[in-house]
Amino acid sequence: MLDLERLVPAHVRSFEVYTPSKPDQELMRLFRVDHLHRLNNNENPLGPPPEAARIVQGFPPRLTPIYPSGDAYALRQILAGRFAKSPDQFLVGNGSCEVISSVIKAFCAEGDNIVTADRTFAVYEWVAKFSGIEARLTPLKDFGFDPDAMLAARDERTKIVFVCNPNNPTGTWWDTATLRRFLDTVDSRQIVVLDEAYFEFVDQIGFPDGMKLLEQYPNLVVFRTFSKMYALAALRIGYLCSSPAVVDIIRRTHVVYSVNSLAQQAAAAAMENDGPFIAATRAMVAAGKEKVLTLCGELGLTCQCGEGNFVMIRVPTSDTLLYRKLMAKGVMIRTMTGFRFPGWIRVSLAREDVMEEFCRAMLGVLRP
């Protein structure tokens, strides 16, 4: 008889299964709608960039029987040229979730811990916990990461500190001076991961560029992704950059061949001429924010509107109930109870016509 109680570690048994949303067609059938606007995953509806789209459309079938470059060789050369680094400073993964896992596996053993915030990108905490590693979570301060609390949460078994900048879901961010003070205080006693998944959306004076700090802080690891700004979420590709010594350690735990050929080629093409695409996306996001802020003012709702292509809104009802009511109008948002923000929703910022439909749906539900 199969004895799962004996075979499965206690920390795995205690974990709850994450249930992703159903496919669009199934959701449309369940909610009896003829369309669905996905405003739940911070996707970029303008993408991918034209150069990447041509790669996706023209990917030759003759390449499908051939394994991809196991270490994304060509893409690492391009990243190195783009950021004036060595190719050996980059590691490409199957989305940020895989590189998070690789970093934790590389540096953490039983009894170690990581430090991050209690309401941020949840995968840092999840991967640590289902790896049997303690996740120490410090409260946000004014919706932002609290550097003093994070420094105080460390002990001699702390191996990694995760900082999401700007933070998902609040959009708050550390400026360069704050980040430098934090890194100086850590003083290479821990690995500091700076997750810049939404870096390309930010156009603020004083916002730090982690890539420019790597030479001064050899314990710094910078994450970036092609899922958000570059709109390659379906292809699952992201990367990290750090000192060659740190990347060499992480690479030992990383699964090779995890990133497919199409993703590697599309990512490389996405950076060929990304200026106009990034500018168009930023303009779309700015217009979307303005519409949401106007809506919140009209409805008297509190919102948390920072950097990134999303906004959080505090709603005067259950977020899960509001989700169902908006789904019945063909609009999908993210409930925030699972992010430890009960009574809040997060809305991805999309094209003007979609944001207008979202606003009409909110007005219809909250002011019928």
Given for the second form:
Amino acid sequence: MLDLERLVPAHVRSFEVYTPSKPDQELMRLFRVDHLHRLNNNENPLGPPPEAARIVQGFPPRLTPIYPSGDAYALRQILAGRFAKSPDQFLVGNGSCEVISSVIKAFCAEGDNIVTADRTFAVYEWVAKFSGIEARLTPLKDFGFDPDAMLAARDERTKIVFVCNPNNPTGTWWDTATLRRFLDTVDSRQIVVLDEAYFEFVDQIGFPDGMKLLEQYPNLVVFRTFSKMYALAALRIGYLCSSPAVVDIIRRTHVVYSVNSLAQQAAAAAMENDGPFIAATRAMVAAGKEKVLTLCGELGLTCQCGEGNFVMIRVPTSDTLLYRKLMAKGVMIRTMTGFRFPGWIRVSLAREDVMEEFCRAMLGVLRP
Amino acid sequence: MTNQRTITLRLHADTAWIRMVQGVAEQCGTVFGLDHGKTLRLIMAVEEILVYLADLTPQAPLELNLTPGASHVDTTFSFAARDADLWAMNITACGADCTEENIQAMGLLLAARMSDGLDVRRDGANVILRLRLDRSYPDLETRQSERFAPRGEVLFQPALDPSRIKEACALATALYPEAAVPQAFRTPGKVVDQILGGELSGAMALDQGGNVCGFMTWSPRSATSVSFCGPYVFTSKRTAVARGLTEHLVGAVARTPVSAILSQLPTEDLPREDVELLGTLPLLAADGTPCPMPIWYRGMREDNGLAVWTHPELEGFLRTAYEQLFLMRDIHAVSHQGEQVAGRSVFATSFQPEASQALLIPMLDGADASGTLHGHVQLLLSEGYRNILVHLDLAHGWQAALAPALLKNGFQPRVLLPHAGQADVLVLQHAGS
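Since the one above is the form predicted on its own, can you give the form predicted together with the partner chain too?
Every chain and every other molecule in the complex is listed next, the one we just looked at coming first.
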């Protein structure tokens, strides 16, 4: 008789299964709508950049029987050229979830812990927990990461500190001075992961560029992704950059061949001429923020509007009820209860017509 | 994980083992903390059940487990049985018109009356019969209390301090109507044991002076839902404390498999803006006074639909309820196509005497469902129960198919509980109770 209680570790048994949302067609059928605007995953509706789109459209079937480059050789050359680094400083993964997993596996053993915030991208905490590693979570302060609390939460078994900059879902960010002070205090006693998934959306003086800090801080690991700004979420591709010594360690726990050929080629193409695409996306996001802020003013709602292609709104009802009511109007948002922000929603910023429909739907639900 | 203190006996359903089973029950009752009176009741109950099973499934392999819980001792009998055999598990199988054929059920009835809870679950071909004996706890001394002004900032934390849990129980009992406070709060030691034993969770509000400003408890209802009691607020600043307690509960279950929070005993302090009213059960107190019970719900994640079953006679009620709640469901209608319904129906019965409430849970469908329900209603009314409820788990078509039998026997659909079972649960109430 199969005895799962004996076979499965306690930390896996107690772990919550993540249930992804159903396909659009299924959701549209259930909610009886003829369209669905996905404003729940911070995707970029303008993408991918034209150069990447051409790669996707023209991917030759003759390449499908051939394994991809196991270590994304060509893409790492391009990344190295773009950021003036060695290709050996890059590790490409199947989305950021895989590189998070690789870093934790590389540095953490039973009894170790990681430190991060309690209301941030949940995958740091999830991966740590299902790996049997303690996740120490510090409260946000004014919606932002609290550097002092994070430093105080460390002990001799802390191996990694995760900082999401700008933070998902609050959009708050550390400026260069704050980040430097933090890194100086850590003083290489821990690995510091700086997750810059939304880096390309930020156009603020004083916003740090993790890539430029790597030479001074060999314990720093920078995460970037092609899922957000570059709109390649369906292809699942992200990367990390760090000192060669740190990357050499992480590479030992990393699955080779995890990133397919199409994703590697599309990612490389996306960076070829990304300036106009990034500018267009930033303009779309800025216009979307304006619309949401106006809506919140009209409805008297609090809006947490920071950097990134998303905003959070405090709603006067249960966020999960609002989700259902908006879905019935063909608009999908993210409820924030799972992020431990009950009563808040997160809205991805999209094209003008979609944001107008979102605003109409909110008005219809909250001021019928 | 298997409880390391569980005592397990593997035997056959044979009365020859009575003395051995009695001896084990006596020893376990003593070691697991039951007082003498409760231990005697445990001994008699397991004897009755063994006799009953020896008649129901003679010589069948049987597993008996005795497990200490936080505030009780659980005794389970696991065995395989044919559907037809199970009819005798109805608490009515030996009612006023008990026949020779049904005399075997008397043992079950006696065991139910000697225990603090008896329920029956079916898992494929296996049946698990669970008997609960609660430890005895001293009653709370009644006292008068008034709400006070908190000293400084009020903070919220898990309820883990036994002294403060007992203080909270006393304050809740003094400041809230009897019907809004769980029976266990009147024996606070039990609440302490339940919380420290992991059977119950609690949130507590404390001011800077260490005073208990509020309390709230919750426990699992199904694999994906919890039900709560409270919030109980002891300070004059009620709104903020109630909100803090409720948010603590939401935060505590936010990253767990829980999809729904449902009220069990809500108070007037519950922040209404963050919950949804599912409906109000028109319950009666034991003395017959109206005691309407609102049922509140809070979804914990994006609800993207479920498939549920319904009988055409309940479809209208369900569609209206789902529409009002904006819950999307694939509603499949059950229909009788002339197929034979095997065996006889079985309903497990769970009692809450202090609330004059009995809850029927369908275990097996059968052609005699209407008659079986009639028997249950008659028995429960004769025993003075004022509130008779039925829970139908809409994940199971055969439960939905019981609708005509329920309606014929005076039950009416009252409230839909999202995610309260394997799928949503429909609560029906006997109109004449």
